[in-house]
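So this first bit is one chain, no partners, the form predicted on its own, shown in structure tokens.
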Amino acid sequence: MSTPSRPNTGSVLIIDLTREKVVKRKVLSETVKRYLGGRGFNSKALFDMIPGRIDPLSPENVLALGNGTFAGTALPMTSRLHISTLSPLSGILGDGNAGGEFSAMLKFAGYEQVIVTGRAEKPKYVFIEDDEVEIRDAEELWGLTTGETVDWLRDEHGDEVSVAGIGPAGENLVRFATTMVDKYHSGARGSGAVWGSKNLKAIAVIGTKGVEPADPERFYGLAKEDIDYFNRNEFVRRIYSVIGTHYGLIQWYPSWRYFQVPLSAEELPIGLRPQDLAEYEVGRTQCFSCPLACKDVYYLPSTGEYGTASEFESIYALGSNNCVTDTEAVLRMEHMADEYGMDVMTLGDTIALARLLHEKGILSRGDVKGVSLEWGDAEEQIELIEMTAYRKGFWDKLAEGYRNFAKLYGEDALAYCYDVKGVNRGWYEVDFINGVFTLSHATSTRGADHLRGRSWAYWENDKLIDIEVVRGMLEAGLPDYRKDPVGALIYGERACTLADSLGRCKGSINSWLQAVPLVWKYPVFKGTAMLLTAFTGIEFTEKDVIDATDRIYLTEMAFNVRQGIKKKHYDVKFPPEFAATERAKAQLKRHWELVDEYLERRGCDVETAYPRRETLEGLDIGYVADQIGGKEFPEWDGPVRGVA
């Protein structure tokens, strides 16, 4: 590795709540070369930061929020703010990523990471103008929804500052509560309790240094080879740029009544349509170095809001799988999340499968105290959706998320749950797209999820914005999902932990060509390489790139494993009626031959899922073997609680 004249990176600042206290750390080169920054950073921060199981709301946890390697840059899409912690909800891994502009400031600020320890006495938020960093009383803010929260801090500090903070969901620890960074954009569930449980309600940030490239020229000229490709792309023209996510809705097959039914585009009902969607835009947005434009701002006329960001996942978990599809009911549903900052999908799917639930009569009429729970009432779920945020009643209970709400009611409530790892995405077939779906969702390191990998696997959409670019790719040596689904799934995996780790955003339609920077020029992962080199000042191969994304990932189910996570926990869930079946049988040995594949090509152990020392040494990070290797931890059965 070559020693870089002007190493591109700033400083670690970590911040102790508990004594108030600040501290700065540079970044080494080094870290960069082997965890790039964003999810890599977070991850590594995480695992040599929480030893073990502890409760995720106690001062132990820490929150973590990371740049990606080119925030602030002119290379498109890369203004993701990666936020990680150990989940509330699922009691593992817990990250996700935001758009916005925040991003871009800290890294103008000079920081590529914000850690968070401990817990503050009284409710706080740090304020961040460079090289200053001070912890402020915030019990004024205390209360507040998002929106409120950022326009109070641009009042104090100015209209350029960035906020990423929570609304009443993580001040009541909500257990899936969200960070949202500048009022409209959400990640990471659960992270937002975490910020709640340590009485922080937001960090502001102004930058004004600037960032410059080791060499300038190089890097800029890649960038706009980059841009100019999305520039002339026409699909990126006709549909990102124009209905963005809502393309979904045609092409995805949102779920009906609970899962029980996807939806064609000719099943899909009025009132859940783009175009019916698209009645109530008024302009479109995006988030700092994007030219696509991809989230819509829309307009309630019984409020008189304007919301922003009303994206597939928001339109299906609150709207077709409760069966409610009053457009304006669902727009307002979507803001209302956004304002008390909890996760639409854990928010809507928790709703529809308590709906389930009383409908088979495993919740009582006594249990849910007078709430009718009927399918598609929709004026009770927006009373429902507060009453979850401010933990009123019954919905108390609601509030602790999917999994951990279904476990409250016992075995016949979970056989309905359809989570992996405690964390909901439906349920699907293992013959579905030669098993990468069900695989997916089961090796994701956050549980159930269709950013992990899925997408990437076998090229959803890149078949339909550029097939040149998916014939590049397997000409490159990128597996073919149809002959070798696990290599597939693998290298999917490593995409999309390469752009959570970069800060490039893996699209409002999932694809390589958005999360992986010049593939379509340069495949698979040789762009990145260039760019990396260019940008830092030391010396990336493709090889580098594919061994950071690895790195990453295996301290991922390292940190996973001291969590209580074992192999059983790769499972797959289906519906109580067809799990009884000889075809669910059949599809559930398939399943599990592939995990085992899975592991064996992971460099993992078989039989229990941990990552084999010798595959942690060749990575050159033996000292995670060293925390796991020969140990047992208890097993994982959602958070811990109270004292570990």
Contents of the next structure:
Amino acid sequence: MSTPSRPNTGSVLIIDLTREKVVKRKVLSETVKRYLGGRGFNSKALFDMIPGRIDPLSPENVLALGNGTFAGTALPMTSRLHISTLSPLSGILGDGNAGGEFSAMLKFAGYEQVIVTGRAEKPKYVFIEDDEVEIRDAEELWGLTTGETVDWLRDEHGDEVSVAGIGPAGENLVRFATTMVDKYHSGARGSGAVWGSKNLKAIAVIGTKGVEPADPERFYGLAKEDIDYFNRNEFVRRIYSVIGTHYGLIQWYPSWRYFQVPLSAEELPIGLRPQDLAEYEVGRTQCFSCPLACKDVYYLPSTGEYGTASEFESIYALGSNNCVTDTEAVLRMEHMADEYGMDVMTLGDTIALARLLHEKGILSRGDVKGVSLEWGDAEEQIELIEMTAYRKGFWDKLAEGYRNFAKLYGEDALAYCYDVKGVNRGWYEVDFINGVFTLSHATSTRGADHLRGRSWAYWENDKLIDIEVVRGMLEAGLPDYRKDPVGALIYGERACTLADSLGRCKGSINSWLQAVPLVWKYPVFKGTAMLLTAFTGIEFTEKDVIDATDRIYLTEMAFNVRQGIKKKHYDVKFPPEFAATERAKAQLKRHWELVDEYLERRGCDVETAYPRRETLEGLDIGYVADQIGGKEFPEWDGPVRGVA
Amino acid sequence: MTSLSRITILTKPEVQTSVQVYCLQCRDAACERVCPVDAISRDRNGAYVINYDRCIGCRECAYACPFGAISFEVEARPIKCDLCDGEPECVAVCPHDAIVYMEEKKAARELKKAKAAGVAYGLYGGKETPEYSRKKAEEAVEYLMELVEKSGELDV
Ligand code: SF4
Ligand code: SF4
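Could you output the structure for the form predicted in complex with the partner chain, given that the previous block was the form predicted on its own?
The next block holds the full complex; its first chain is the one shown before.
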């Protein structure tokens, strides 16, 4: 028998835009125990509500916003919003995680999740103020940038309002348009186009209710320990809070000229070094409840605008990968992407791909009338970004996004498309970091990705932040990637699933310390279990936590199976020149061995890559097996268009 | 013990920057002067405190304060910073040492030093100094390189 949940857990808000109907549903404590919140709730909702292959831009698609179990509490860095949908970029699960205040506000208004279905006839926005939910006209808002939208809604509803919504790119169905939260925080993989297809411009929320842990003393006691840890940490004070994710420019080898050269700290061009970017910084900011403040606030003298969060990803994708090294130009492009509401990584990588295809003669002059596509032409790139957001001329094709764009030019173009399941992430040798790097791109349930388990599997950043923590985790049984890369990756994937479900930031520099609360004291998931018990009043053991993450991950895999994902889609791409070498062939062999081992240990069929019935039943989700067992699904080849 | 917050955070949304509003414990305080029943007085730490036994809830002090530091919003009585009896809680919890509590003369000296060092006062202080931000970032990078060198320890 299920019991209604405690007051620490709000309800689910279901909005049907076709019928303009709003329904509220209580969240059962059993659901919290099994799916935690945030990404867990979202992935389950998508699996249950999208039965098969549909056009992601059709009214049948579902947009789920989940705020995470601990949103709005004093536990640090726990107010990230998880946004999930069937992605118009990839045609599989597409989810993203955005910061800001929305997630906390939604919790204060009394909700765990908002689910949007259908399509409004005319542009609409949703206004939520605690129990009141209204679907309102947004004709005046349509066409506005994300910044203007937020300003408009603040004028209308007051400064406290927090906003998730889209800019012109989402309205124009750019396939990598994002959901933007409070102007500057972006959740990727084309979710913006789904809002656009539903004629939904924004959701504005004001919440005034508190969040009450079941055992406040215990919960706040543990939360305070975690805050104190970060406040004392040298790395946080001297690096994180000063240069934020620009840390990656020094540590992560940003790529030059469409993934041709990974740049070391010494090779970093002048203009793109952290100190160059810092000259534009006029302040720092953060998400709700975060003591770290990884985000810079920058000022652009040439346009008089302020922007926020010029992250590593935007600097490499829009900058070095396109050979653009003019600091202000890169910041301006980043800001434009925020204002139009586009994912900087897919945007930058797709432009770089277009430059390469042009150089190779695969894109002919005629295709790109009036554009030079010279490497490093910053001014032209600024224009291209605008044209892409409005799908003007040739750039209509670029707006299709990475793999869909390459597909328009046939096999020759696809050969240079380094994607997994339709999502771009560059190329890497399998030998690199004992196979973990490439394997993690292949196994990610939303396509090639660095935030699904990769850095966590080999302590990429934790060893700098606090080496003792890594030692502690190894002692507590975390597999060592040098001996057991697959085991390490599965643990990494669990950590990320957990963070996304709790609403915790995975750390904009990707670290266990941030992703898993209290891991520095109670490795690996023990601290989380203690916090969950204190907060929800439901008894959680470490095993319950692990099972919940596996339940979520396998549900996501099953979702993708129904979208036509087969074993062959776990491949990784190399540039054609390298792919032809013996070295590459040996590496691919090793990759497939790792994939087999991964599938086996995840409890999936090694031939088909489908999750096995026993595994699903063992996690008490036999109903998922009923949905995929003994069925044939047409093979995936990007997003479906029209009725499947 | 929980109590109502006496700090209001004002956000300037277009630049995602916030400032705290709290009582400045003015030398010649408007709130004290206007109070018709003399409910406001200075305590031994120099904080203006409200004697609720005398307060009649007229709101005069809130109207008089030029900084909006007295609020009536959450309770039907004036709420203001009382410096927590000499050990301010806000100072204790602020993770970035953005609030400090010190003797007046010392504070004036510190401020002078900071100005001389070219510390940016952010958007509200008026003058942004690119040199200062650059220097801070350079220090961060330098420290990071040191850490990278040392991290060979775990053989990873
Ligand atoms: S670390 Fe950065 S992204 Fe994460 S919660 Fe803090 S401010 Fe937001
Ligand atoms: S409340 Fe206002 S007038 Fe009174 S002491 Fe504080 S700042 Fe001065």
